[in-house]
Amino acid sequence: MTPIISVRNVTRSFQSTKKEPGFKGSLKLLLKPKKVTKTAVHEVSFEIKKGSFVGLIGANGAGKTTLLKILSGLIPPTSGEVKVLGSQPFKRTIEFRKKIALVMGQKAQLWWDLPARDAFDLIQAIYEIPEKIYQERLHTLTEILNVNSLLHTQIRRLSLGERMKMELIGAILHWPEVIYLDEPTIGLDLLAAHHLREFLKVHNEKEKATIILTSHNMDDIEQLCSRIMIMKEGKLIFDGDPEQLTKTEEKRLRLTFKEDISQMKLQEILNLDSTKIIKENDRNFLISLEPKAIADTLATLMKQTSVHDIGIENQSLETVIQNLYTQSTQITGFNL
């Protein structure tokens, strides 16, 4: 199957002027400015198939938003090749723009002084959506996101969660084939974030829209994405199934003892560093172990303690990614 998004050796650099402190620095800036180059995206390559739901993860400044801007055509790459829906995004043809959407959680895209309904009517005119199809889509989207009663309220008078729902409706009214979501649940309460995730999941499955999502909220990633790409300092250090990532890590042994036991006592029995043992209370502990060490650890515990209950679980995706970020080497990706 031909990929809907193809990125080959893409690099994006920005140049800025560096000012030294004091009046002398100001003069030097005026007479002989010193240029500093920062590479936000470095030699990134990947392909994405139609209907994929991909999570793009990384710390602030890792290059996620820059990459989304390149994919949506807002900025060109410094070098490398990008193809989205068979087009070069930065050419920004009308046909291309009708097939994509970009939603940025920290940036309003609808007209703040207009009621949501008027803003949507403008979008209908811009994208030339037939009246019948427009009414059907608007009804479906407002029902799913439960914002029918807010359509005649000015955007600026809505809460953050309500505004994000309206932003999402405005972004996908034209039924784009590719949707870029940059922190769409930022600032939302638990219920609003849940409804938004459920909608995105259904839309992806039903309409086969290709979605790339950036988020610092691991609930967004774990519940929605079948593939994750992790960026660090502009480089793509992992690309694959999140389950493959967690399975390669340490397991967590969840233990409940019949009697109280101290963390120090557990450390002595198992000869483990304190960072490997998390105390929940006097009888419940979490122990991080290599999979091959679990059997011997349990045998030791059975001999020297009174274990009441045992559970084995994978490390959380958030923990695995934190560990991955502390490593300096690149992880071999998986082409899905």
Given for the second form:
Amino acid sequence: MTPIISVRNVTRSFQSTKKEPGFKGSLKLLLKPKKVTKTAVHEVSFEIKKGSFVGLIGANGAGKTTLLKILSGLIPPTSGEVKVLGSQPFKRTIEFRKKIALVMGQKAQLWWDLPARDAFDLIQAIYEIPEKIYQERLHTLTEILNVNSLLHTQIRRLSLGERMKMELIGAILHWPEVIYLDEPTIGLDLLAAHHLREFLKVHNEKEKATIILTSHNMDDIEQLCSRIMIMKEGKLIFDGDPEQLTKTEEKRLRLTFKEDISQMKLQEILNLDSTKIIKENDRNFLISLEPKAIADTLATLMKQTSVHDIGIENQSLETVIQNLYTQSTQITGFNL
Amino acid sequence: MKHWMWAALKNGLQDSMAYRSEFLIKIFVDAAVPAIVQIILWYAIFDLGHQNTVAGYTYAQMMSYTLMTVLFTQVRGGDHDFELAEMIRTGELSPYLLKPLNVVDFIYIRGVAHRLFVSVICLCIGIGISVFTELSPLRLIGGMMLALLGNLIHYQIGAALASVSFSWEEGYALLMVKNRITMFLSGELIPLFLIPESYAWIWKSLPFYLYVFGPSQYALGNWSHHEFIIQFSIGIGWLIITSMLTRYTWRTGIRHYQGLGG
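Can I get the form predicted in complex with the partner chain as well, since the one above is the form predicted alone?
Next comes the full complex, and the chain you just saw is listed first.
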């Protein structure tokens, strides 16, 4: 299948003026501005097939949003080649714009003082959606997201979660083939986030829309994405199945001892550094281990300590990703 | 006119009327305050200075001019270019850039809805006054058409200047300068015939006089129909030039857009 999104060696740099603190800094900025160049995205390459649900994750400033802006055509890459739906996004042809949507959790597209319905009517006119189809879509979306009764309420009177749902409806009323979601569940309560996730899952499966989601909420990623891409300092350091990531990672040994034991003593017995052992209390510990080292570790512990209970668990995706953020090199063995 | 343009106009009108009291008070204050200031000023010049005419105009003629400028100034506009500059600076422009439309046209049409509504009110007031005076309703309508053309030119100039914000964060400063120059050279503050003839080329070679001075002159009968047609044609020429300038500056500027704040 031909990829719907194709990115080849894309780099994006920004130039900005650096301001030093204080009045002196302001004066310097006025007289002799100091320019700094920052590379937000560095030599990134990947392909995405139609109907995929991809999670794009990374720490703050990793380059996720910049990449989404390039893919949506808001900004051009400094170098490299991008193709989305067969065209270069930054050319922003009318046809291209009709087929994509970008939802930014921190950017509103609906008008504050107007009811959502008025904004949706304008969106209908902009995208030339036939009346019957518009009514059907609006009905479906408002039912699923449970905001039917709020259509005639001014946006500013809605809660954050309700507003986000309206933003999402406004962004996909034209049934885009590619949807970019930048932290859509930011600020939402558990229930609202759950509803939004459910909706996105159904929409992706039913309409075969290609969705790229960035989120710091690992529940979003784990529940929705069959593929994740991890960015760090502008580089793509992982691209693959989330299970692939957790399976190959260290396991967690949950231990309860009959007597109190110090973390220092455990480190000595197991010859591990402090980052591998988490102390919950004087008798409960979590130890991160390579799967192959578990048996030997247990044998050593049985001999030298009084173990009361043992549990072995997978690392959570969140922990694995936290580890990735702190590692300095790209993960090897994955299709990058 | 495309379908979305009507929808944007309707949406803009709904938006501007969201705060009804504010909407009406703003119209009243925008018109009343400059009118009162000018009436007091001209009274001071004529009465306290013991003058019968100023630049060949009597007090009554000057009051008629003042009244007309107050009406046409309400149509001038000049705030939505600030909105454009701010949207570029803060990255709020992003959702609009992804819609299948021309963002400059869209912001204008949504924003002008308010001015169109105001122009209808001003025209009604003007026609109301004409019943009791020698003013011609036909000339008032012509003047209003020229003022609306001026509004369009003014926005195009503003949009071109706003595009400076793509590469210079403080680009909106240019819009402030533009608005100050406009206030003076549109005839809004003082009648342009008070400017010495040797300097008249300055205002005649810029489009600003078409916003307020021109419409007032035609409405008051100081311009013939023939002169009006010539000036309207000049206005169309300015509109074509400024539209082309806006399209060029946006096409160039958009490459520097950073879409901040995401």
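Not measured: the values here are computed from a predicted model. Positions refer to the first chain, counted from 1. The term rigid core refers to the maximal set of C-alpha atoms that superpose within 1.5 Å between the two forms.
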Core-aligned C-alpha movement of residue 279 between these two forms, 2 Å or more: yes
Using the core for the fit, does the CA position of residue 294 change by 2 Å or more between these two forms? yes
Core-aligned C-alpha movement of residue 308 between these two forms reaching 2 Å: yes
Once both forms are fitted on the core, what is the Cα shift for residue 255 between these two forms in Å? 5.2
